[in-house]
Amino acid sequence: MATVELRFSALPEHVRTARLVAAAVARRAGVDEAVLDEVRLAVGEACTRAVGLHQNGGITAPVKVVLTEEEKQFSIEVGDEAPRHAPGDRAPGAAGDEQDAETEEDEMGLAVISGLVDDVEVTAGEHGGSIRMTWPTTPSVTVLP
């Protein structure tokens, strides 16, 4: 199992770098070429979501992206440190309409990711959350002369 870990400051300009790294590692892991655009888009959505959660929550910790190559699959986990609140609770200092807009934007991002990736797992809690996305890989074939 090969793993690449990327951490970046929660700034929108770093999302592009995360997308490029994810696509390069996915290609090397054996993810089908036809799916690489979906990998890029899904990682971009997940990272943009994490950046937004960090910025809205005033969190200075970096966004974490873990890319893992396993025997027959490749997974990317995008983690944030933004605490989640129970439904109906308001984040400290957030106005009602502002909170609703953030929730709507968050749900839209998750819907886009779910539309791009068949195997998605979203977790969230008081210490942050993660989005784990998994794609099948094809073993590389060695051609002998």
Second form
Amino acid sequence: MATVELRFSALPEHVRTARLVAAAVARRAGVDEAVLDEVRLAVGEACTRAVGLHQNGGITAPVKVVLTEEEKQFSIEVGDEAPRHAPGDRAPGAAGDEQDAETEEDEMGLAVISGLVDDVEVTAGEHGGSIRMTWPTTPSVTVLP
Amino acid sequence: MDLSLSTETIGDRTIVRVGGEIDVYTAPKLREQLVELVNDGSFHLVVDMEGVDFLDSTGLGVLVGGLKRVRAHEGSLRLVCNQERILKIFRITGLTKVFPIHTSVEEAVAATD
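Moving from the form predicted alone, what structure would you give for the form predicted together with the partner chain?
What follows is the entire complex, opening with the chain shown before.
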């Protein structure tokens, strides 16, 4: 079972909440302080992308964020329910420019994620997609008196 | 924290001071501000990011959009930023090659090339 699971309506104003929750849970899980900024940014990018996909696809389902603390690692999976179609499905010339601008922003977000996180897995299929990011944790050392 | 914006004119440069978080929710406000300035004839912009706590790719997109607009009028868009965590985002996306980044507003205002 996930340590913390979050579902939010696909609205831009909730992305900040997801960032704050993810950073708080990551800190508790023992992710290095120096890396927390990266966690915050990467989760924000993944959620922004998911919100965009839901809004563009008219999907009313919430975006899902699953935060999992494991023995030596902490992982975050951001899932969307936007179905992906094979490239070339779109009629030629249909909504060309707008589509390109959206794709550019989407790619910029993914570029930031892959630049920040070493362990990333991006999956997409006809029922939606997900971005799974993993960071190592330092187990807390209990100092005996 | 929300986004705060203020502007100031020094010579032919317009300083846009940004504070708070620039993300998917707040970036449209920054976009509107930049569009408005360019529409009003301010083509040499200095965006002071010293008060920015958070910047994501949506914010980067808005800055790139601003640069495209001022360039259409042979203008310039310079950034002021000393924060390592913000600079890192420009580096990993290769945008340090696109934007002149200065350490102070004075330096950005004095820059001509």
